[in-house]
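Form predicted on its own, single chain, as structure tokens, below.
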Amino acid sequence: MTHKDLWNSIYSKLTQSLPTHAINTWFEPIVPIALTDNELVLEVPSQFFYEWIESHYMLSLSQTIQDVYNKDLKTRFIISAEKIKLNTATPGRHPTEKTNIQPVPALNKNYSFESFIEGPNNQFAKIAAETVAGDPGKNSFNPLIIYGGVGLGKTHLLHAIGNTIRLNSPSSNIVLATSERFTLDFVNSLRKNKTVEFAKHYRRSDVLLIDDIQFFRGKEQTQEQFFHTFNELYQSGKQIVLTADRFPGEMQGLQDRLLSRFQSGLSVDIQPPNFEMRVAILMDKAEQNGVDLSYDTIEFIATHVKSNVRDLEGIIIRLLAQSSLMNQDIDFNLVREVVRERIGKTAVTDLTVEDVVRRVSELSNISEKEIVGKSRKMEIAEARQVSMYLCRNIMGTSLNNIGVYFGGRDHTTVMHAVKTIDEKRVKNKRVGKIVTSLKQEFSFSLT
């Protein structure tokens, strides 16, 4: 039985026994690669998929599998963005022994200069990444070093330098690992006596693309290594590109020497995005994944989920999947809901009149100063309305309060300020959409 064959069976039976919206979700994407003795190898198109199908569906696949099979049968998943060549029975080999270099993973062709969105925060790395693409191990920026937190786009750049470089010449050797890649290569090359194929392995390349070198830390004999690979590919004019966790010269735990080589090149850094580019990337993920979400949602879910592009994302596939599987529809309940989940609430703050204040000023285009300033003008006069009045029905601060922030107004002021927003926002549509948006906004922050 091939392993096509095999996962066409398991699939059919699956379908009699789970709700077809979970096969359609989480069973239909998935891809059987191999079946060897003892293991069936299945690639997911995500880690998240990976994680729910382990949570949730875990023991009717295992069970599924061994009615079809007969016999015992492990499964392992791999990413779709990591599918690697995987290994083969030969003569008087055990089919699932390893060899000594595993082939590295391939590029993921999704990871492109185009579907990178651009902003302030990561347009020079993506400069950098685009020159360093157009014309490997010729110019001054090698190495190239992408560095940031997590999730804020790193590991897309890398790709996207590869599949550029294949494009442009598909005859380039291009090398792509993790730094646990490489670390794993070369302690199985120890085990084994085979250093020397492993060396050549990785110092052939035209281009050498590494994720993640702060995992070297600590790692003086992997260390090591990487010193003399990297020596050889860059007096040989190879193209080298490194993804790290923070700026090279920070790091602890790395060699002097190959700080020093590290920072011979170019360092580019990314930044989290801003709150614009947080509601382009929602717009063009949900896009993606044909989930239909209005732009105050949107908003809401940016204005809250600050630290990296990933955790947008995981919003937008978690309210995807939430709506599939329990057949919801996605409503602002289920989106606030899905977001304190996923920021937790230790992230969730007190709200404060500042707090308010600042919003407003946000969605008005006008100054924080001005809306608690003297001004008259119609349109400042309305945003210092709109803030007392979330200040008295949000917060439930006190007139007296609310009136002293405000320049020292007389309470009387802030009621009327109340009433005339109350009135408003029934009667004119623009005002009660940013009284509402506000509303549901601050309420997250005040549950």
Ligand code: ADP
Second form
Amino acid sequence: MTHKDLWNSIYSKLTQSLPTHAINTWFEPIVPIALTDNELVLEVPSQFFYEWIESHYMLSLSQTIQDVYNKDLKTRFIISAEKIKLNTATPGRHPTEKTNIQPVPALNKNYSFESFIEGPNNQFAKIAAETVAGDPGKNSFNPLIIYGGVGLGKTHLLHAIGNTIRLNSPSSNIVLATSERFTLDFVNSLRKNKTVEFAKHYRRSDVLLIDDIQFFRGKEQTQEQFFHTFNELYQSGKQIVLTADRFPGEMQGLQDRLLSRFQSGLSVDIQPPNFEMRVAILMDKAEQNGVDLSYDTIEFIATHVKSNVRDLEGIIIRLLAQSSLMNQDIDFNLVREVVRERIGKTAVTDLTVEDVVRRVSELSNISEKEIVGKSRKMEIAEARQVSMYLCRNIMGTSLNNIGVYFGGRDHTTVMHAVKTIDEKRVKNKRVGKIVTSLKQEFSFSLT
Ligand code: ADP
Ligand code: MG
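Hand over the structure of the form predicted together with the ligand; the form predicted on its own is what we had up.
Once more the chain from above appears, this time first in line as the rest of the complex follows.
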């Protein structure tokens, strides 16, 4: 058996036991290098990668190896130097690109499908975008509408579609604009009596990409223009791709006839990234920017910065800036500081009473239901008081609100609970431990 055959069997076996996103993120990039009598050598893209596999998947991996190989075999990981080089060498990697293909104004070359990290939150949107890019105008996804919250990769996918089509068919006329640009172009054309030119520019496109159509809201005349452009392109089989901040059906201030046109195509959403995705994104962005981050650090950032990809990226850039400007090493304190500064406020609002109760429940082995319930049993009452204390202490939730949440108790009961735990956490080891560890976990809210 060669190392490749062996790895293929291991890989396919793993796909049966691990979730797809884990396979895609952590196993797909592994390259088998060699197989000796007692060792299988695997190449991984980075130190972090290795550490992650080591701490999360070693058991599954060695079990699977035993299953398919029937012989004692150690695994050794080596870290790919190649990969890092590839990433930093990206600009100018396609020398032919520059000479043969006309650049499309405003198309960001860095926004490609390759650089788009895929996870359960965006898989469907990415597949739809790739399909459209591979076969513009000739599929039933017309228009394709990608929608979701800020910083989740809508613009990235829109540009990736444009970039791909530009590479595949250099002669096709790709027109990209934000809805604001479209509006501005239209208004200017009115002022300068050039509405014909305006219409020509947009209606001559083979592929029309319009970013953030929610800004068409309330602009009747612009919508009218857009409607005609849309119809003309649609009828002649041209591809239209739009992005929006919400499901088109829920968009107010857009004409019904536009909304009904949108229904003839496909709307796909992008959701905020889950923890594994955030880790994968941080890894990738850190590597791209040449920032060396330890496993702990990445996990720490991924735990606290939850909102969107732009914020994750922002943290990496800020770390890079801070460390080079201040000539400071990127240590845990710096990371903490940067994270706190960037998202301190969001973290406070992100945290809910439910989060606190859930964590207390996990640490105390008392169910969430019991914690918010009526039981006076000692351990249960204590877990309840600890939860109340943490809500008050970390989030500053009002005594009344805490009381309401915990089974309709009045504010004096809550006050008593807070006082009790404040004393107990010093004297009682178990209480002290829970309080300290959860305070640390939620520490961003403590400033
Ligand atoms: P949106 O248009 O949804 O507000 P963007 O497309 O501007 O978000 O994304 C914000 C930043 O995050 C961009 O720099 C983009 O490259 C990056 N980004 C978003 N999603 C991903 C992803 N899945 N993989 C890699 N980078 C991403
Ligand atoms: Mg955008």
